[in-house]
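Just one chain follows, in the form predicted on its own, and it is written as structure tokens.
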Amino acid sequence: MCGIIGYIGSNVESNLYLGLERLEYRGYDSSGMTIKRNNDFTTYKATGVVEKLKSTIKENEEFGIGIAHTRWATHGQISIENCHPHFSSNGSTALVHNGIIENYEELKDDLIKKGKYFYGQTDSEVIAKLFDCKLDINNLRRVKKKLVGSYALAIISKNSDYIYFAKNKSPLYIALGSECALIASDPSCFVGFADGYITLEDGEYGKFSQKEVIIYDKNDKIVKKQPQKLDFSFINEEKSGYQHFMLKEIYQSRLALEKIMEVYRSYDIKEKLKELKNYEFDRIYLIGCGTAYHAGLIGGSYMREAFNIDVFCEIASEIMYKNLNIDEKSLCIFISQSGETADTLAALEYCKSRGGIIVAVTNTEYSSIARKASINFPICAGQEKAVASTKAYFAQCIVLYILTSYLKGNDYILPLYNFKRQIDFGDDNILKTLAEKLAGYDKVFFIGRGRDYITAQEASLKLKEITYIFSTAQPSGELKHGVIALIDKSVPVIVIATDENLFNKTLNNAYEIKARGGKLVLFTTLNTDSETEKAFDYIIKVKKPEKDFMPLQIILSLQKLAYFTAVTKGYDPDKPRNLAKSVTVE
């Protein structure tokens, strides 16, 4: 979850603060920087947003050696004494650490009976502690083998023109401009510094200067790696008038909807669904994590619907523990939108190890899990800086709708073309007066039938990630199988159908609820009669479009709901607490 950069070069402390800026979705409970010039340390640390660290910087234009992170706790509480980065017992080396040591405690335990002082309670000071002897390949390596579990390091020392590093099962990139060389958890990092970038792999490590890069694969062997090119820009979005940047990219829904249209045209998207044509699969696993899943959800009802064959979703954190039937016939589709996702490049490798053909839906082109797969589609929704997902879960079901199209034989563009004249995202007014009746509410329930209970469930999981209002979702139909025990006059129960032939029942199952006492909202792209309208508090209509896009047309209502409900309650939608964009541990 944490980001790492480190930078050697002129005007260290800019640099670095920059990229702690473009890595901060990826945590940002703390954020600290280590700078050594002179065979001397120089330390900033804050809790908090990056920002916070910002005032603390004493800017220096000469040339340095720094290395910089920012925070997701995993181990130990939010505090200075737990930010990065940490130190070795003699204070000559310090590190940054993206990911889990799962055996810290053991290597604490034993490193306390030598006579080591802990300041923190992170793993990641465990490995610095580890560093007490003269930084070197040896002494790296010696660390390495100690190590069990995930890590991206990044090390300097008093004593070295070099930062080491080491990867594990986190991301890590390397880059070498004219002026200047850069090591970062994305490559994001090194747009305005490198032309190209190097992809670490799983047990390389090794360190870099300015001038060179010097790489030792799993087995200890030197590699020679050539960089790739950096094709993509960092674009540094602004809120373009507005309040937060969740508000924007839920309307930004409509432009990666066009940009997803005109990629899916090209020759090179063809070829690839033209080699997915050519597998020979009877049977299909789409496997997500969060909202993730729940796009996964929706693209499996396209598929269910379109193929006479067995369609499974997956939560990727639980399918290992599942003794499924995936083999050399099972197309296995793993859906992320950073593409590092912990659990699901874990699941991904274990389909893999049994002979599943692995596809990627992802808004990550370089990422771990776009390389792992044999075809990697992207998503084209573009930067999404808001930690809950908005437009990609959009363009994510938009590119499974694809998928499904043309498995299927039908034209997928005049359909999205269609959709793209009829797109809703509601009426602002209503939605910001509903969302100031439930902002006063400690719970909220959601429900629906088929398609409509999986926005259902994407809708909660929105209103609780930003407002932090407990939140459920329940089909219709199990509401009296022990659910509507909970419901009472604090109850508001949110009521998704659109469904045009399971109308009426979900509608029946709302006046059982209105009879106990609860609060109605009706979300509908259908037209309702004047018993339905005195039954429900308020009803939120949008536009009717063709069947299959009517999950995506209710959720930008159902997104801008949360939103509102989240400011209305004072907190920041974009930085929610505890949750970061990147999932990258287990």
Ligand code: M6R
Given for the second form:
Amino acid sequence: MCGIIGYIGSNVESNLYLGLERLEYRGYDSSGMTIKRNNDFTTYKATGVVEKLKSTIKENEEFGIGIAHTRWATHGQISIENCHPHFSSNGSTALVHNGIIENYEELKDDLIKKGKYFYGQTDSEVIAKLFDCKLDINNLRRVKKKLVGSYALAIISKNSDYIYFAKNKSPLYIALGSECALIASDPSCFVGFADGYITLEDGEYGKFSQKEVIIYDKNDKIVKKQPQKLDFSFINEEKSGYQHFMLKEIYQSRLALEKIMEVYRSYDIKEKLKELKNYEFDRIYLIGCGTAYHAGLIGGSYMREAFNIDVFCEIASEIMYKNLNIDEKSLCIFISQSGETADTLAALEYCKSRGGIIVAVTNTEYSSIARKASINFPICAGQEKAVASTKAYFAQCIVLYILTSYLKGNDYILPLYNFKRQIDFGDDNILKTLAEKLAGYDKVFFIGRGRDYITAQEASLKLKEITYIFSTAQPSGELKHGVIALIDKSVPVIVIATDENLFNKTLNNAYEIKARGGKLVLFTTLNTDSETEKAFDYIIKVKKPEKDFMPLQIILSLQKLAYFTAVTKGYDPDKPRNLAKSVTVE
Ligand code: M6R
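Alright, leaving the form predicted on its own aside, put up the form predicted together with the named molecule.
Below is the whole assembly, all chains and molecules, this chain first.
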């Protein structure tokens, strides 16, 4: 993970800090920046969230050249020593790195033998120590050849007016504005500074100043690249009156649906849908990680109902160990909000190498996954800042619903229009009261059948990632095969029941829990009778939409339940511990 930014221009400190705020979703274990002015460096570092860095920084309006980094720790603990930028032994070169250097131990041993001293434990410091020489293109090329692994690098020297860079597997973009030049892990850093940006490809390296960008390809040939237009619509910097981005983003699910309805009527998308239909495939794979995998499970349930072919839903980091039958007749749909998830990217390369038809469903059209796919379907959710994915999940499911409907030859606009009118975010008072109760427990179970079991998995992930309460999801019918042994009065069980055909069976499983003292909560879109109402300690009822949209309707209240529980426990739901928004390491 980690985010890097480099800036050449005036007000370097404050502009780098703004960039770090925009990149904080990539990690918030520590942050730092180094600025070069008058052939000397000034460095600021702090552990913890980016805000901790602010009080250390001395603003300076003068022209300068700077690099900055926000860290998600991989190698080495969270400490000032391991905080970027890292320095060459002679102190004249500083660099920031996103990625993992796989052969760093070997390189480090060699450098130690040559008498180099290491102040920290990171793989990134090893790269810095390889730069005990003049910073120029030849030396960058020489160092780059030694590195095995993933890297986005921005490097400055006390003696140069350029920022040097190199990219392999980790994302990296450059922008030239009218008064400044920038490099960053994410083009959102360029908003307000430039109108366009250049996307770097794997193996590319070079240098840039305020006036020029020089890029070499992986064969050491100079390449000319045209900037693409920066789309300003994805930025989401204000909480707009909400206490946290997570709550704002849950409510933005409706906006995402509206945007999808607009975009998926456009000529461009219709052409993409036609292209999809023209492929010949006899199997479908839906692949993602975490919440995106759960969206794949929902999409898979739509596709399995619609088509008479095999549909598989796979966790990206596991797909290569399963010896699956992936070939040119396999439609492989990769789902990723960020479009940069390393596990999903690796799975994409694996499926591509086997001849699979590669399609992406992402929220970031400039991302690596979107670019590597033959067709990218945007989810139009707008930037998602909270680490817990909410509106993106909702939008991913909607787009997978559209792909299914289109391939089946069904209209998708009218059902979506009807659903839009029925969206129900649940009753805050009941959800807050329930959250206050849940906050007092140290484990929570979720159960459901069919699609409700998928929702149970997503609701459980949401709760555990932001409240740190242990939680697991089980298919209702599976409880009695073992897990019921864990049920007693210390365990609340959240029952999700939105399918009328499965309602009674699920209720019976709920009664089995009740008989063993477990506390019961029901999340439903269905009518309940007095006997059911007596059995449950809480019932959260939301409006009943059409069957395919039940999982999307009910997840909104479950997302809010996780949110209110985290807030009750005093945690920041936007920045849960140990996590980052964009997981760019395997
Ligand atoms: O950017 P992606 O959709 O590829 O990310 C996948 C997962 O890392 C992500 O969904 C993660 O599980 C979220 N923190 C869940 O809220």
